[in-house]
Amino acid sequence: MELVVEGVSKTYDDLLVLNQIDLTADEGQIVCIIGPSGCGKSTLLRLMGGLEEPSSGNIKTRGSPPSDCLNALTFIFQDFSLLPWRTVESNISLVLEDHPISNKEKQEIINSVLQRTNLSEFSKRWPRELSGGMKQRVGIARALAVNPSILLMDEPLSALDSQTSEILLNDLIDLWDKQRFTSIYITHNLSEAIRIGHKIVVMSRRPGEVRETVNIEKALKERELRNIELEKYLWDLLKEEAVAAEREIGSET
C-alpha cells in the first residue's frame, strides 16, 4: 500500500503546528522524516495513523493490503509499551486477541514473528528480565504480528545505546528485505535516516513545512555505516532551523 499526504495542516487553538505538508510513501518504501525539535514530526505521524484529524488537507492510502493483513497501519513507539504482567509471548498475543482467528492460527503467527525477530528462546520471559534492546525487539515483533501494510515508527531506536541501535537497525533492514513493507520513520539521527531511508523528508521548524526531499537510490543492504557527505548536506539544511527552534523553545519556558 501507498500512503499519501496532501496539503495537510494542523492547528491547536491558534497555534499552527503543521503547514501544507505534501509527501508520498510508495509501496515498499521507507520514508524518513527529520527536523528540529518541535517541528511537528510526531504530530504528523499521529495524523497518518488516524489518532488525530488534520485541520485541513487529506491523508489516504492507495492499494489493497494482503489478504492476511489484520491491521493495515500499525505503530512502533520509542517507549516499548510492553505490559509488565505479560510475558513476551503474551505481549505479542495482545494485538491478536480481538481478531477472529483460531488459537492455532494465533500461535502460528506468534511463533513466526518470534523467529523472525530472534526472540524464540525468550518467549516466556517477563519484560523486567529483558534489556532495552530486547524490549524494543518485542515491540517490533508485536507490530509485525498483524502483518501491517504500513509501519509508522516514531523514533523506535532513540531510547537505546548506540551499539544496540545499530543491531536493531540492521534487523529492521533484514526484515524489510524479506517482506517489503511501507514505512514512515521519524528520527533525529541523520546517520540512521541515511541507512534506512529510501527518501528523507527534511522539515522546517514550527510551523513544520517540507523544506526538501532527498531520494537515496542505493540499496539498503549496500549502504555504508556512515555517509559523511550526505550527513553534512542534511545538517546544513537543518542547522539554522534547529538553532532557531531551540531559541523559540527556550523563550517559551
Contents of the next structure:
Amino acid sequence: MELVVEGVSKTYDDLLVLNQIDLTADEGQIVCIIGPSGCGKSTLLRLMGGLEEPSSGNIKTRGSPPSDCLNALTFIFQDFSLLPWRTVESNISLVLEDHPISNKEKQEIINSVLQRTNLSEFSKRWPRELSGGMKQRVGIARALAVNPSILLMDEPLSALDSQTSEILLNDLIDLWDKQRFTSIYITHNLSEAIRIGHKIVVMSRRPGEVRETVNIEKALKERELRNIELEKYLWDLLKEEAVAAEREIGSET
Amino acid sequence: MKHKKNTFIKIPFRGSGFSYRKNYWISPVVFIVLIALWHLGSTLGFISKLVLPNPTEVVIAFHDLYVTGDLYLHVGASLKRLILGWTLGSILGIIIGFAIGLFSLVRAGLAPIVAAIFPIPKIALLPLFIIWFGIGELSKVNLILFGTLFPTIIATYGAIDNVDRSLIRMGQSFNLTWFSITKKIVFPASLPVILSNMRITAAIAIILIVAAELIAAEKGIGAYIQMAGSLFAIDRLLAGIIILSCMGLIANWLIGFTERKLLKWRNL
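Okay, that is the form predicted on its own; can I get the form predicted together with the partner chain now?
Following is the full complex, with the preceding chain placed first.
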C-alpha cells in the first residue's frame, strides 16, 4: 500500500504544530523523517496512524492491503508499549484476540512471528525479564502478527543502547528485504536514517514543515556503516534549529 | 591533609548502611521478651493488677471465651457484618469507580457528590442509619458498606486516571474494541492500586464495626469489649483487643496473598 499526505496542518488550540505537509511513501519504500525535537514528527506519525485528526488536509492510502492483513497501519513504539501483565506470547496474542481466528491459527501466527524475530525461546517470559532490545523485538513481532501493509515506526531504536540498536537496525533491514513493507520511520539519528531510508524527509520546527527531501538510490543491504558526507549535509540542514530546540524552555515532546 | 606523592592509600569503604537487611529471629525474640517482662512485672507487683492483669489471666480469659462458645458468637457476628459490608462496598465501589473513570458524563455527575461524602467520618452516620435501618444488622452492614464504598470509588477512578495513556493508544492503534481495551489494559493496569486500597478499607471496616458495636450491639467483638470495660474485666478486654489485632493481621495477609496471585507479573 502507498501512503499519501496532502497539505496536512495540525493546530493545538492556537499553536500551529504542522504546516502544509506533503509527503508520499510508495509501495515498499521506507521513508525516514528526521528533524529537531519539537518539529512535530511524532504528531505527524500519529496523524498517519489515525490516532489524531488533522486540522486540515488529507491523509490517504492507495492500493489494497494483503488479504490476510488484520491491521493495515501498524505502529512500532519507542517505549515498546508492552503490557507488563502479559507474557511475550500473550502480548502478541492481544492484537489477534479481537479477530475471528481459531486458537490453532492464532498459535501458528504467534510461533511464526516469534521465530522471525528470534524470540521463540522467550515466549513465556514477562516483559520485565527482557532487555530493551528484546522488548522491542516483541514490539516488532506484535506488529508483524497483524500482517500490516504499512509500518509506522516512532523512533523504534531510540530507547536502546547503540550496540543493541545496531543489531536491531540490521534485523529490520533483513526483515524489509524479505517482506518489502511500506514504512514511515521517525528518528533523530541521522546515520540510522541514512542506513534504512529510501527517502529522507528533513523537517524544520515551529511550525513543522518539510524542509528538504533526499532520495537514496543505493540498496539497503549494500550501504556502508556510515556515510559521513550525507550525514554532514543533513546535519547542516538541522544544526541551527537543533540548537534552538535544545535551548527551549518548557517544550513538549 | 597532605600526602606524600608516592605513598598509596587504600580507598576506605563508605557505602554502608541505609539498606534493609532481612532478619527473621529478632521480632519473635522482642515479642517474647516483652511478654516475659510484663509477666515478671505483674508477678513481682511492679504493675498493678488494676491497670494490667498478668498475661496468664488474659490467656485464661481467652480459654473461657473459647470454652463457653462466646468466641464463636462474638467473632462470628462481627465477621458476618464485616464480610458482607466490605465485600458489597468494594464491589459497588469498583463498579462506580470504573463508571466515573471511563465516562465523562458519570464523572461530571457523581464525582462532586463522592468528594462531598468522602470526608464525613462515617461513624457519625450511625445514629442516622439506626433510624433508617433499625438497631439490627442492617444498620451496621450499611455503615461498613458506606465506609468502604467511598474510598474505593476514589481509589478506583484515580487508578484509571493514572493508567499509562500510551498503552491505551497502543490498543487503539491495533484496533482493539473499547471493551477489550477496558478489560485487558485499563483493568489490569488499575488493579495494583485497587488492591492496595483494599488494605486500607479493610482497616476502615474493622474500625467502623468495633465503633458501631461499642455503641449499639449485643453481639460482636466491640460489644464484648464494651461489656468487659464496664465490668473492669481488663483481662477480657485485652483478649478482645488481641482478637481485633488478629483479625486485622489475617485480613492483611489475605489481601497480600491475593496480590501475590494476581500481580505475579510485578515481582519475581
